[in-house]
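Just the one chain here, the form predicted on its own, laid out as structure tokens.
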Amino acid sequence: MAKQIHLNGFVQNSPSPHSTGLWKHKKDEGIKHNQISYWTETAKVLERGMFDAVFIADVLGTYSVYGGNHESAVRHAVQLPAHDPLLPISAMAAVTEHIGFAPTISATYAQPYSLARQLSTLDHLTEGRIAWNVVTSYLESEAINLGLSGRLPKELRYDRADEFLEVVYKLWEHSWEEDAVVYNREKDIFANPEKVHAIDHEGEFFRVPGVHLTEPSPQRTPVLFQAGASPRGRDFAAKHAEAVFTKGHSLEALKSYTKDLRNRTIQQGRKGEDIRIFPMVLPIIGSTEAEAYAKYEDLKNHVSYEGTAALLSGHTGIDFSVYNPDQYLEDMETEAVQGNLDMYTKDPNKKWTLREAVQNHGLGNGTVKFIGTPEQIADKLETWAIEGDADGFNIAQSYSLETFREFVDHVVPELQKRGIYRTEYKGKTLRENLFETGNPHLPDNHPARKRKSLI
């Protein structure tokens, strides 16, 4: 059987998120991502797709590094407004049945305790339909708005995130035993204490000593997605993640990043095909080559220029507002996204200028773009997969919601035809469909179900 293609909508509750200045375009809905009617609509049509997940971004702060103010973030809609990514997905769950959410929550700013309450409960509610994006965060004015002096340290942030995860992990997986909810209305006994545990953690970020607020949901712990670029950030996916968001350039970083990846799972004791590797594409599409490139000249032509450049300045931690736009991007370690830095300042092919890096950055955050015909696209799609060995593509948008209907109508079919993508959704919960097996919990091999070295 030919390799399967996975596929994750990349949104976010915001105007125009990851192509900054796209909300000005004719076809263009992402003003109305304060409606509950878009975010069903998005839901339906991704479904009908056959994707996996709504891959739902969020930061907590605002864009304040270019310059040293928001005004940019403000003036350009630089993920500004930023509404909250758990709210839309009980309205998207109600209008579907298979497709999967992956919200994104910070473990330097959530609590363990409270955050595996809201996750279990939009297990139980959408039927084991639930993933978690684990970030750390990187603006710095997340942290002063969450009242802390400052941006932790990036090992800080990890070394809490390590110890964020071992706390949700008791919770989830050990506090409840499976047959703890019992029912039994004859002995007036909902469920067994003796099988309901507290978890009694003590750590040097977080003392949880109860049990967990919910009975067992259909996958007990959420499907894991993770985006780390640096070697810390990779070591943590490696130990923790089932899925990776990551983006680049080329096929070569994509080889590149996916040995080392799984190289780094094995070394943790899992096995390299338990991570699900998903490389973030723009695709723009036309009927004919020349139409798809037509396109991509008028999509650049709305990006706002002072919004991205305020964006990437966001993402590296650097004020760009005092470069040379002509001045080439050097190799340095950042605070930020170092992924974000990597892309313009290690990319093997190219030196970048400022200009041309804000220019590339406009248009799905910097990432790649296929462009062209579906099916030139499917075989970029199919390149990609089996050549770099990515398990699927986190697909983002142009102009909001009509990328998605644009490639669900033609890149789609195309990709069926080759019997490189599912025609019908064959499990119940998230990680079955991700993962294609009839299992909806985490496997053994996980830390999560090491349950010795958690409690």
Given for the second form:
Protein chains: 2
Amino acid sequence: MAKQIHLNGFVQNSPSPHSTGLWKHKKDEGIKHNQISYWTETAKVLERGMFDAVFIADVLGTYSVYGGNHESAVRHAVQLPAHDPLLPISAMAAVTEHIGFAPTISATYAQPYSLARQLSTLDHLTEGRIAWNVVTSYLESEAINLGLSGRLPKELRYDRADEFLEVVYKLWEHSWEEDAVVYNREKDIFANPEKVHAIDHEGEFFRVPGVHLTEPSPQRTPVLFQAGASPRGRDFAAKHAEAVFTKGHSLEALKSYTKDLRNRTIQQGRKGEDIRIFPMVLPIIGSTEAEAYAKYEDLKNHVSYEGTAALLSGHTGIDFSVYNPDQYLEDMETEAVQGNLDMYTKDPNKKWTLREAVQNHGLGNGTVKFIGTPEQIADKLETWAIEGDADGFNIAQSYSLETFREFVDHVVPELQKRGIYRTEYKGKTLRENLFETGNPHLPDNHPARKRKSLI
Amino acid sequence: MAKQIHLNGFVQNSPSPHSTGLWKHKKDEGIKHNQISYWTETAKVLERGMFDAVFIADVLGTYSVYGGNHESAVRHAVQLPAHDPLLPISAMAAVTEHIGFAPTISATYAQPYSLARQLSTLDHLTEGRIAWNVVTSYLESEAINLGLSGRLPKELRYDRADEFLEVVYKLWEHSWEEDAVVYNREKDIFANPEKVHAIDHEGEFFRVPGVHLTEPSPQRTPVLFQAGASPRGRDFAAKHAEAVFTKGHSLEALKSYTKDLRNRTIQQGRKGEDIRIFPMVLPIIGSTEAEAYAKYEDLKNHVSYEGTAALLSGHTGIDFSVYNPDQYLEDMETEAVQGNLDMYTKDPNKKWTLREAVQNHGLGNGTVKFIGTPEQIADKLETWAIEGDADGFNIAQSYSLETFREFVDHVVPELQKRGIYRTEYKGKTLRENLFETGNPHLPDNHPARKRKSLI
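For comparison with the form predicted on its own, produce the structure of the form predicted in complex with a further copy of the same chain.
What follows is the entire complex, opening with the chain shown before.
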């Protein structure tokens, strides 16, 4: 069988979150993200397109590096309002049967004991369709509003996240044995206490002595997503993640990324195919190539310069309000610019001005755009999957939610026609659909499964 | 018009949470609390009965005082499994139009910045049907699993909760002005930065400099529930709460409670009627009085002694496993027993043994039972509302969810016939239905509205 492509829909509980300024487009419905019907419609559209999951990005702060305040973020709706990513999920699950939900939660600010309960609750309610996108957070504004004096250094954030995962693995995999709940009315035993174990975790960052508050859910541990880009982030993903999300800028960059990440995964004692790699793609679809490019021009005209610059300032920590928009990025002396914007500063084909980089970044957060007819886009997806060794794609939107409808109505049938995309869901849980191994649980080579000493 | 009664349905995301052992009853469906359909059915039944809200209790720990471990709680499902209270809400909201949702969240372990976002998100998604039951938590097992070395002293918990509310009030009421979001596509302004304010909170427990992450929701501040019983708890409720939940043991105790609480509320510069008082009642309904009492005997036979003793140990901090069940409570020397179990130790009509107290406590957590025909129960409700000055009742269940169905099908029509209960919802938001003032927002005499210095 030809290599099968998997797809996630990339969203956030915010108006036009990944295409800054697109809330102004007449086809955009992102303003309705505060309504349940927006979420149930999103889930139904993507399930009609047989996507694996709704991938829900999140920030718990404001983009306030640009100009040193939140004004640009407010004016241009730069991932603001930023509503909670977990709360619409049960409504989406109620109207769908197969699609999964992958919310983002920061391991830097959550408590492992309560986060483990939240995700177990959702894994029960969705009957095994939950993933967790583990992030360690980059915004200073998150840290200072959540009780820290500032953002933790990256190394420390990853050390803490590593122990955080150790705690939740103990709760999810080792606190309740599979047959602990007996529900025996005659003998008056709801669950067998001999099969429910306190985890007695005592570490550098966390002390969690208790038992998990939730009996085993269909997947136990939710499917683990990650998006680490730095070497430390990649090692973290190689150790823990079952799926990674990456911004792809070119096929060459993707090839190098997938090769590196699968090698790191093997070094962790896992198999290369144990990690699903999803580059992010913004599709711009036309019935002709010319129509698609005309659409691209129209979309670019809706991008907000100031809003996108504020987004980029948040991502990099550099206040771009002090730079001339027509300055070349590669001429900017700050080390931060050079390190954080490689896709622009190291582009062999082009010298990017700040204005051009911002304009490019305003659609799909600077990820690659696949522009063309459904056939042309399917060609690209197929090439990137095969030559780039990607397992699938996180599909971003220009205008929400119509981008998804267009993709599902036009590109999905083309992928199906080629035999590289499912025509029905085979598994019951998200993990079964993602890996097609028939196993709702983590494989035994995953570190979460290995802590057998507990029981 | 005759005094109108309001009702809430008292639930928890746990099997038979308030009647320990009733999971064994053949009519009990509490085991399905991990399924979305259980919650949507609960919401639909209570909305059919025109309840104000689904009141969702919660603990974030295990009852492990009894015997010094979690075994009894596991064996008898003593509010364990304990799933998250917020996550089923959007699914319930999707299938209802009027009923509100009042989840419990502890101000002791949450962060105000993220909690404010969660509740604003839900107030948006439900179109103004959210309340928050503010608790400060009593279980040691919550504290130690959530990063503290032990439970904070009660005074400190209330001091912290007081500042917690100050922070969230600033976020909800004063960060975004009502007309901040302009959504002006032509002028490229999503929201007006001059109308979005950083709260700059710097206090003893919290430092939250930022802006709220969510634009104003229909109610802004969710309806505030509280259940303080101690003098400090009552003052806290008198200052902040719009509704209180209390366990009523007798009409006399209720009279004294409502008088005291309304006086304290007036002392806080509010009106007595600004606080809605809801005693908890467990209804046991029969088509004849004899049938109702036979049902009561049957229900009592399903109560678990060990499970209820474990619950009571958690509530009081006393390990009852070391006491003889046939010992009289009033003979127990510990100060804790005397202070915490007044309803038994100071009962003028009866000397309670531990066994009897536990058996009584096993149905509806020891609250008053109204046993009889629908007419008799309606009589009691009317008497307690008028003579006891209660605004309504939190209806507990013996077996879930059939207790609610019985109440809605038999008692609600009787209340309606008497003209003391609504036959349709008048308001759009929960606050409008609860107070019938036509105002979705807090009144201006509430402390949350007074911090005008910010803007």
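Here the rigid core means the biggest group of C-alpha atoms that line up within 1.5 Å when the two forms are laid on top of each other. For clarity, every value in this text was computed on a predicted model and none was experimentally measured. Residue numbers count along the first chain shown, from 1.
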Yes/no, Q327 Cα shift of 2 Å or more between the two forms with rigid core fixed = yes
